[in-house]
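So this first bit is one chain, no partners, the form predicted alone, shown in structure tokens.
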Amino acid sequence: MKLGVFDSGIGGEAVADALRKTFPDAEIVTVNDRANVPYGGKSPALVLRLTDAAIQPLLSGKCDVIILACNTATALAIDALRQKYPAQKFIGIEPMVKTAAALTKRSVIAVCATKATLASDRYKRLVRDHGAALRIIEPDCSEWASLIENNLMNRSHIERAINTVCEDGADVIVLGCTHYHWIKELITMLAAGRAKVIEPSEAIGRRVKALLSDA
């Protein structure tokens, strides 16, 4: 089995690490587009063009599944890529609103994501389908991906955001950008038991198994 993992930057490596644990015998190839990271402030047309260009090695490498380990690329590009490459299996990553809705006891969740993800039609559908009964807090995380990519993130950059959403009642925090996986432990520590922190690494492995078993 050969799996391709794409992300705009280093976030995809966290996803690839999780996949290596789930599929120790698989060949896992990663590509990124660090020359153009972050994607969160770019237009939908540009995100699609950049993503399409970046995944060409994975397409030519005949990957069984290509994982778009980028919430922004999933939100803005995956539908068009599936139409353009109908023979290729793609898996995208989306904010876990449905899971959060099942976990929250207060009906208040926080979604940490890029501006592009939060503004996308796919995210709006997630909220409509699974979050209509929730109050969803969307803190400003617009600089996080760039700071993480350049190893400039520190506790003060996120402490205010996490304290604010917890004090505002959120008991589930959704990490809606794979860059944020690198600081999950810090976010969990800052939440200090006030909120559960979730991200989709394990769910991606389950989706790969399901997709390939249907082949």
Second form
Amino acid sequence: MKLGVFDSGIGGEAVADALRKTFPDAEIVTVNDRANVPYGGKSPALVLRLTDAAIQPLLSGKCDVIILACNTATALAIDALRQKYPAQKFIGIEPMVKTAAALTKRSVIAVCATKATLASDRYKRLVRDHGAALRIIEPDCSEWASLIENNLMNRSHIERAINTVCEDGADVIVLGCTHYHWIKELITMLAAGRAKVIEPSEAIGRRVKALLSDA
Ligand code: DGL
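Please give the other form, namely the form predicted in complex with ligand DGL, since only the form predicted alone has been shown so far.
Once more the chain from above appears, this time first in line as the rest of the complex follows.
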């Protein structure tokens, strides 16, 4: 089995690490777009163009599945890519609003994601379908992907955002950008006793299994 994993930057490596644990015998190829990261402030048309260009090695490398391990690229590009490459299987990543809705006891959740993801039609649909009864706090994380990519993220920056959403009542925090998987442990520690922190690495493994067993 050959899995292709794409992200704008190092978020994809976090997802690939999780996939390697679930599928130790799989060949896992990662590509990123370091020249253009971050995608989170870019227009939908540009994200589509960049993602399409960046995944070409995965398309020509005949991956059984290409995983867009990027919430932003999924939100803005996956529909068009599925149309353009109908023979290729794709899996995307979306903020786990549905899971958060099932977990929250206070009906208040926080979604940490890029501006482009939060502004996308796909995210709005997700909220309409699964989060209509919730209050959703969307803290400003617009600098996070860059800071994480360049290893400049500091604890005080994260602490401020996490304290704010917890004090505002969120009891579930959704990591809606794969870059943030690298700071999950710290966020979990900062939110301990106040909010659960969720991200989709395990769900992606399950989705890969389901998709390939359907084949
Ligand atoms: N890791 C990406 C995501 O999941 C995006 C980060 C960025 O390029 O802004 O949304």
